[in-house]
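Here you get one chain, nothing else, as structure tokens; it is the form predicted on its own.
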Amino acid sequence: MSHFDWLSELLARYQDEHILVRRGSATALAPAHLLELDPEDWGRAAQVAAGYACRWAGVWAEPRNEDFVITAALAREGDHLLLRTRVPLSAPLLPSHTPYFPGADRMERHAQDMCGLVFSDHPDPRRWSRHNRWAPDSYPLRKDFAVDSAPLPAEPETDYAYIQTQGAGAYEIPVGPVHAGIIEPGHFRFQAVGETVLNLEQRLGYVHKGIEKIAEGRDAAGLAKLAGRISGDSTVHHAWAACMAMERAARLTPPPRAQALRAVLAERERIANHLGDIGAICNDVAFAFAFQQFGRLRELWLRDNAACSGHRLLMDCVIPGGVAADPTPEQIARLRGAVDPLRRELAELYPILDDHPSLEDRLATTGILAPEIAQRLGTVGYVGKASGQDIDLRRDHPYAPYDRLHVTSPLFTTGDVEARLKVRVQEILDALDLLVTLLDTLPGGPVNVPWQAPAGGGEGLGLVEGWRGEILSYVRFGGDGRVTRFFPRDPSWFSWPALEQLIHGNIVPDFPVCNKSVNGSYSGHDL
């Protein structure tokens, strides 16, 4: 495990740029390091970090008394660094990180819409999360905004200025936000010539749920339940990240058996979603056989989830201090017994995927995300791994129980739909190996410890490798033991912009398979 060997070099570069840095508490947000900056150094600090090949991982703001406290997360070599500054509520002006990290674009606009921050040199001043539902001077994440405030009537967004393409033969194709399939809403605005896509612009936020606002005032158990509903297909990983943040704030360590069972749940969630995605990718190019077979395998996997946890998607299994229930020996045997039959079926199905010319013709060289663009956008998970981004927290900065396991992580550089499918294929096999080790060496003992809120408040950071990639959760408690700020960052914040880039030059009919190969979470993005 790296211990910020690169941090001293970065600090030296900050000093060379005359950036004033003050170290925060060494333990407040461990394992990340915290550096406090003057507001005027905020933009230059990002510029230096970008030049040092850091990855930008998120930003959030919180009103505290008469100030905004703004925190940004950077990552490198599996470690995380937090930059923090303060600006007065009366003049919430700050330089933008977007000129140096394009992946910061939408999250900064989200902070602008929810808090009223102003990023002075942000290249795109348009709203992102507001959707005309609040008055111009009303900001939902300020403390004077009541959670039950009535939104304005829903009106069409006639004033959102989409990018226009000019020229002979160029035309627009609007898609959504309501789709023909049973999926969540999102708008896609294509500019094309013939069938070739020149540009794609997304508009998301239609299922904004107010997660950050309704987290305020909750106790730890209530926050864990809420986190598990940020994105239903990532309930284990989001709940784990939130619980990890709370446990770090409270200096509480779950028992070894609980840690191992969390990983069992997480790897089962990973496998179920990858099985579904592989089938859906094949279905989008009319390979119905694979769609049916992988859908069948996913259904059998989910039935085992229900039999052993009470919920097909493993909802509410992860709680502060551990897991909600201890599986019986019979349930553990069932989970272990499901591994080998799935492995045998996959051994027959995977060669069919590899040796099917019509499938390869549709997937290879389709939707290419170049490694340099993936790096600039900060993509993680299977989208990043297919484009040369070798990032996996379970391996690079392992948390229990992965710190005692051997985690392998697939990596490709072609960046096309085929590579994103191959990452999923290999991650399923790797996850099956992890499940065997976890279930065969499951520690004894309790599966949770009693929750004790941090005395006098506290803050914590949770970092978990979700099935879509790195999930980051920040939690701060008040003196009453209740949550005062919760920020969950789903990896979809970075994969959605990647979809806009990888579709360039492809034909319009290939958009469905490109979209499914990315499979960003609308709900995980639309907090």
Contents of the next structure:
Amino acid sequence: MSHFDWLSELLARYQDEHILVRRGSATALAPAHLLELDPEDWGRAAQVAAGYACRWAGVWAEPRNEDFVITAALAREGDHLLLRTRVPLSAPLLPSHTPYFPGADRMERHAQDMCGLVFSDHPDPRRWSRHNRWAPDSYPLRKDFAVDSAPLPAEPETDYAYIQTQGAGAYEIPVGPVHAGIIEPGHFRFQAVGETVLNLEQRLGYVHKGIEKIAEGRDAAGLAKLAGRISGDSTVHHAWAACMAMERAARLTPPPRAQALRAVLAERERIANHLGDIGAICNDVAFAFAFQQFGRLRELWLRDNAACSGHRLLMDCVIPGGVAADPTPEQIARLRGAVDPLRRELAELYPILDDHPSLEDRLATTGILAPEIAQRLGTVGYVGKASGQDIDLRRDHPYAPYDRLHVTSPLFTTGDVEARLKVRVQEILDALDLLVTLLDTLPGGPVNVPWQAPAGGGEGLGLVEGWRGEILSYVRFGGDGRVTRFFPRDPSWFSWPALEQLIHGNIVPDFPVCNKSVNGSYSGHDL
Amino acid sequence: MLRILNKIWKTGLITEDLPAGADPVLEQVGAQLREGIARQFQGSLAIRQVDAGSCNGCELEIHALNNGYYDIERFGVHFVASPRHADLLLVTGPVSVHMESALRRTWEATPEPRLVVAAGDCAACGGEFGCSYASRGAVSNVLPVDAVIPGCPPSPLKLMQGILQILET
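Show the form predicted together with its partner chain, please, because up to now only the form predicted on its own has appeared in this conversation.
Now the full complex is given, and it begins with the chain already shown.
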């Protein structure tokens, strides 16, 4: 099977539907293919793609001169297809993709709030990223909006039209934005009868920090630092995705040793987060033993990070052109030496998780995300893999150094909390195997090449398989070598709506464990 | 069950304890922390953590304070779910404008005398995000702050030292 052998069939279907592809390019935003369409065809192009089992993977807009350039990402079999169109700034009207891809809902509303795009047939025109702190007719990502514009006075948001439930015995539980724990802020509105959740509605955007806007004008090094703080738990993967996008824009290839070291950092990040999550999921059903044990393993893992990279969470290790530092032979030996002890620990702990009846009682059949819903929402990562979505970029469209590695990916179809736990359990073992290969076959040579901004500007797309799933990162440089548009799409955009679905019919006290099993990033989503 | 007990027994006590631990700085900081809390808070300091716009890096390290190695509860520090139970607000992140009123209301709900510690570079000075249409930057731009803990993110030990400095002033 070669890449994009499904594309000719989609193009034939577009032709049958009289959808005119103005221009196509396999190189402009490689490895993705780019198709330019008329805005009138925007909605139908999505409709046809939905009928052809494409996954919807993101949309972003950027004002350029008198136009908006809007780009949407679709994916199939590991390949990405970008649809692009233009509408005039004076009449920024476009059909919506949401009727065909429900996962597009919030990102289109984000584009509406940030840019002033109007999606004509969007089923839910409410605001999303705006919380009344900037005026409804001003749009932060437009060029005439100053990055330091004074916000409107701070008031609690009281006019957002939440879904209402009526009927005997039905009641509402509002939760957040400040939650009862050491977690990120967001608002959850439950409607319940007795203990059973009828509906959950999320209101996010509380940690919106203007990342897309403050990225503008940065140089490559500054963007990598910012990307490393989109979601602190994914610092390696977001920085890698952004650097990959910048390097592709600049036609620059990091040296083989840098690529291998990036993967070492990335797999270490995956393991650290999965260890923490396994413990936390168990903790949410009161299995404190596992919480303590996995917390211990995570702490040891982070101490190795600090000893070998200077940073417990590996921040700022990935830089444009490669990685920041070349580990010493002793540091590499320490990283290699950490693999087998962890394997031995897991060999003891995993059977305990497997055989613990009270754990199974709480995790199995709890929070089921049906595979059809997972597919329609475009969920990726462990949420998708637990619900039949067999998607892993490292295997399906490998980027260096995964192109020389054998990557396997777990798959379950039960879609419950237990399945999401099992994906993590297996992914740690798989990542340890990858670490062994990476560290035993580490190429020599330099760990970075000098950054050279693309002369005359340029754009690039970064795609990596983060520990939560696929991260897509788009960067455009202006002629001065500075960023003019940055859009990082965290997989949380798709796992948050999945949480709204999988909680239906569960009891309110199971919400924490359902939430933890999904573990969406608020910061990565709110931007 | 036997396997669990066996694992617990084999793991033993990992907490880096005060008299003979592996990390002399942690021992020292911990002892001072316990002393200060005993003196000023009757042995029990209740912290309400508030993420006011963080990237979640600081939260990961604050979480680590509760793992077996640091086990900050043994020094008298515990994290509480309600600001109404808190002596101290541990605030992270640049204050996003969308969290500004929630942060202020959390502070208002905290009984006096209340302390505010700004944890992490963003909370200390705005960090990578600074001030913008979406961010108020440092926590001190929104609330009176009693102490700051720099770091991106501050390590668990730095967090303990930071909490300590407020007790000594």
